[in-house]
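In structure tokens, one chain follows: the form predicted alone.
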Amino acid sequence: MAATLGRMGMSARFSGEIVQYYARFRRGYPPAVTDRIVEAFGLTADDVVLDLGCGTGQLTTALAGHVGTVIGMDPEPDMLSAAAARTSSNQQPILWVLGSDRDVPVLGRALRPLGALTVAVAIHWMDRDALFRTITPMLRPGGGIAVITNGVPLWLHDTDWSRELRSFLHAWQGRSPSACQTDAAGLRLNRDALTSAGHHVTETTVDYAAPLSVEDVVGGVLSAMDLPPEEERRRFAAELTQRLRAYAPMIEDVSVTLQLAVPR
């Protein structure tokens, strides 16, 4: 589910009802993902981590148990409200901040050196080159950057149910749905920008299988598109549900790619 599918293009604004789908249906991260980030940068309870483009906090909350403070930063107020609601009943060391990659220099002047910058599934919305150059002097010795690609979109798996979904979306949009830079070309853009910013990059994957209901798939797709009007949205969901019912229960093979970078 690591992508954004716009009805008229790659321009979904993450606000309003789409945030509800995002918070409910976007998958989180297995412990192995956070463990590898912690190990790569030697993160401890003394560290501050900036999770940029945090959305509704799937990675932010997973990191919170490993460091002193996690700053979840996102340009969409509704995303941050949903993220804060998820953690309102506990004492996790998280600070939710409204801002984008363009605000990182200002934030950096107010912070002690960072143990890590993490960017999960949102890097394709950012200026990679400027961000990685800006963040490098803000890192403490041994700190680094983790770019996490949380698998490929639901519609790009080599399975019968995914091909059915891909066919449905193609008919609905009138074009093939995008990989949203979760593919090899997108990973190369990240790697090249990190290398250009003076970093040594290692790549590792965490693979697991996730069961999916029809509701999970429909909700996941709705979390990744510019939502049509309510009546059309109901028709979209009903037609897609009917198309996928024959394939349930479904399994998604997820390969999370971590690009872990430290200054050379």
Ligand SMILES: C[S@@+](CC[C@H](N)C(=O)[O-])C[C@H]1O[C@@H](n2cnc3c(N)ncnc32)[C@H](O)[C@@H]1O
Given for the second form:
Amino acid sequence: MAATLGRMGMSARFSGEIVQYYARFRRGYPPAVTDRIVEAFGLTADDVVLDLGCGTGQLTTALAGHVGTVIGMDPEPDMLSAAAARTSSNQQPILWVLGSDRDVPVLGRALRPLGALTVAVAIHWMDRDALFRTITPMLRPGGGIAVITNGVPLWLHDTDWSRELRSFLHAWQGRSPSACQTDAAGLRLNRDALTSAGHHVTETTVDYAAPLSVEDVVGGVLSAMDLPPEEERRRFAAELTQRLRAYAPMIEDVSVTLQLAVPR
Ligand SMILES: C[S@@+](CC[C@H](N)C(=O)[O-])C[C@H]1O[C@@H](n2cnc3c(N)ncnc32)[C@H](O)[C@@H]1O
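Since we've got the form predicted alone here, give me the form predicted together with this ligand too.
Below is the entire complex, every chain and molecule, led by the chain shown above.
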């Protein structure tokens, strides 16, 4: 099911072809991540959870079996279409809503209190201070906010394959690739904003190791870039594939961080 709140298609960064890379190559979340969220806020089949910046639904679909309804909300129609396509064949209780952090107040007026707001790999695109203040009165007693990173970007691992990737990207882009606020400074921004909005914050990680093919790395990196035109993209993929071949098979140590906040 899909509904529209307005404010569509905010940036080319998350529309068009990039969505296919996102849907195919971005990792989902292991059960331990949803378990921590469910435990932190005592979520049950009576709860509604808002997954804001849901993208192609990685966390939304993982949460769906644990609560009454998950609202996957994102300002990008292409992201939502790909998310809805993943779930069209089953009966998961998910409502896909087109809207951004700025639409949350309108949504709140239409809903009963939320069990949780989840924001996974998307908070850096939002006005977090305004969002946390807006959402707080929309939470049911015991409910809370989970801000999640899905580990650090592929180019920031302490491994030979990641160092090779880092040096390749540095040469390709003429600058160091960013941490996308998955680093200590980014986590501090969330913690400070949650604390200022009147929350008590606890932090935890879910750590696991997963295999990565060269294709996974190339696709994952492309999903995080301003997608170059096709010919340049092919050259990028061919050169990076060549550089990484020597490191296969690769392993990624994924450390998902969860900042779990409840009103004080
Ligand atoms: C990197 S994706 C994260 C997708 C997914 N939550 C995950 O864990 O993989 C970031 C998403 O945030 C969305 N986004 C960007 N600005 C936003 C905003 N102001 N409000 C809500 N979502 C936003 C983008 O459209 C994109 O789908």
